[in-house]
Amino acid sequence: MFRFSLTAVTFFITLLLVLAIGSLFVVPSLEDIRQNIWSPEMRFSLKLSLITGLTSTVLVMIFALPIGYALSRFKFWGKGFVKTIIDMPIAFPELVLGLCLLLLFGNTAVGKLLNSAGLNFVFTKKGIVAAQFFTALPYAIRIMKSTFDYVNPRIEFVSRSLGYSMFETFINISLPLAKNGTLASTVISFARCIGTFGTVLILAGGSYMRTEVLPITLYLNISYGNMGMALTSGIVLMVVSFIAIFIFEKAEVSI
């Protein structure tokens, strides 16, 4: 009876999610989707989302790999504090993260220094990348830390004993053994970057055909009452998420 109850609850929630996701594909007609997908706004939004999403993902992985490895392998003063701060953006809403970044990159010493170097993140396309980066980075770091936790340290010790430096061991031993986790982290990071809304809205703004990525397109068109365009952008985001989760599950099984 206990097993049946838990299974029933599982299938009930799954059914609700299937119905909710399926409604996104049932409501709009194929003709509406065809027209909206080729509209100038959708093409601009999709292109900007892909460019910023890919750029952010590369930057995320550049930082997630060394940070994840350091948190997995090294003991240092303040490690617990560092882990807490890195995980905090996962716990609070994207709007709060966006507000924090807006204040940081605005009229502060950091913001003025970056502006003088030509890096203006407030209400610009660079701001989209920054928003996506800080939103996705904590997820990537957690995945990479878990991945390196599964890599047997003895293999690295053997490599060091054979003459490899710590860096050479990381490049030639640790990274190849963590390839599935790296793939999973990359895919999830890309999905988070593409789907980032609140952080982008606050930091980069929701300007039509300027800083308009797919989630902003969905938001703006719902505000305008243009449900066809909103649903089409939602479908595109759903397809990207499905592909990302599918690849993540495959990679996770292989870890």
The other form holds:
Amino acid sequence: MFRFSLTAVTFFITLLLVLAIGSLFVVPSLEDIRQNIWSPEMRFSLKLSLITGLTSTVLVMIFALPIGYALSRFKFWGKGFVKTIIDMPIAFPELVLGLCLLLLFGNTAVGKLLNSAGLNFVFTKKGIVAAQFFTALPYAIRIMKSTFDYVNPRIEFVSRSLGYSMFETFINISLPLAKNGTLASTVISFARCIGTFGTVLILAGGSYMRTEVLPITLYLNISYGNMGMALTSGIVLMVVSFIAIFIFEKAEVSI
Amino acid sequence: MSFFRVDNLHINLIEFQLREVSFCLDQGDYMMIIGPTGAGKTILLESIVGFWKPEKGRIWLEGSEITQELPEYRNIGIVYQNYALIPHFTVFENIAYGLKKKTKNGIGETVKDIAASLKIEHLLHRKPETLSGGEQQRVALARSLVVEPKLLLMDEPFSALDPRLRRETRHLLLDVLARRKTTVIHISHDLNDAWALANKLAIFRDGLLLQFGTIEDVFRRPQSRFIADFVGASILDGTVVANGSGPCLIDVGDFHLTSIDCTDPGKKVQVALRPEDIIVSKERPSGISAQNIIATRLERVVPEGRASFLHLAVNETELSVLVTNNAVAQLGVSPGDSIYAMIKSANVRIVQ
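Mind giving me the form predicted together with its partner chain, seeing as the form predicted on its own was just shown?
Time for the whole complex; same chain goes first.
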């Protein structure tokens, strides 16, 4: 009986989710979707989403690999503090993260310094990348850390005893052994980047055909009452997440 | 100057600690380390390779200090219990991995040579996961040996192998080592490994090196009851009675023993006896060279594989004797019978 009720609850919630996801695909007509996808706004949004999403994902992985490895392997002063701060954006509302970034990149010394280096993140396309980067980074780091945790350090020890430096060992041994986790981390980061809304809205602004990525398109069109466009961007986002979760499950890593 | 020297080494990894570890090895020595789990043995090996920084103390190899040297420059090899083979490399690539760092030429032949001497040449194209434990172990040995390390460290390399495979691997290893004169430090739980391979023995407990010496020395003169238990010797408390021209006479309570070791009369001592050094007989023997003949009562027979331990008692004092099962059958004794135990003075050693 116990087992039955728990399974029933699980199925009930799954069913609700399936219905919710399904309604996204059932409500609009195919013709609508086709037209919407080829509209200039959607093409702009899709293209911008892909470009910023890919750029952010690459940047995220460039940072997540070394940070994940450092957190997994090394003991250093202040490690506990570092872990807490890096993990914080996971629990943070995206809007608050966006606000914090807006303040930092706005009128502070850091913002001015970056500005003079040509990096203006406020209400710009670069801002979209920055927002996506900080939203996705904690997830990528977590996955990379647990991936490296599963790489037997003794294999690395043996490699070093055979004459290879730490860096060579990382390239020859640790990275290839972490390839499933790296793939999963990349895919999840990409899905997170594409789907980031709150952070992008606050830092880059949600201006029509300027900093408009897919979630912004969904939001703007819902506000105008243009359901067709909103649903289409919803479907595109959903497909991306589906593919991401599918690859993630295949890669068999834990967070 | 000895070939390899560890001087007053302290390591602190919170969960494991090593304190005041010092010992020296000559080139070609084979040192066996035994001790209970959690004694810090693996940490010692990993510190010698250079994975952990010592808190204090120094390590020398071939006359130069290597305490601060990076592992990749030490030329010390390590073999783990679980082999630690590189899973995405073939057997050939695993063995060639270290060679590639050192040389460009003749890698193929060198790998084939070592593979042949360890009888794994037919496995070179396979991936480690498709090999049995014994095969993986030989690949791990080949990978470490092929770069001709100055010092080879092995952490329970045979513990996952069945007894027959163990003996086979020991022979193969001895053959390869003899040709290269490699100095070895080997951790094991199996005393047979020590007898078969080593010439030096170290006993560790709780991060301390309790005793270090030649195999003979540690097995026959264990410095404490704990070590005696570990190496299978029995220890008796006694007092030196006479110290004349002949062997030393020691009163161990219920009987007397003569020993080639000696100290001042009246002094309290501990003597160590090894169970395989004692011979037994049903009748009182005559005309034999053993100086100690003790009348005892057989308490019980404890079979242990192809041999048995006889537990003998003289009032309160107990002795254990190792005999073959065949000998037990021929003796035809049962618990309660009286039996004579004989031991040479040369095998009665004073330890303290």
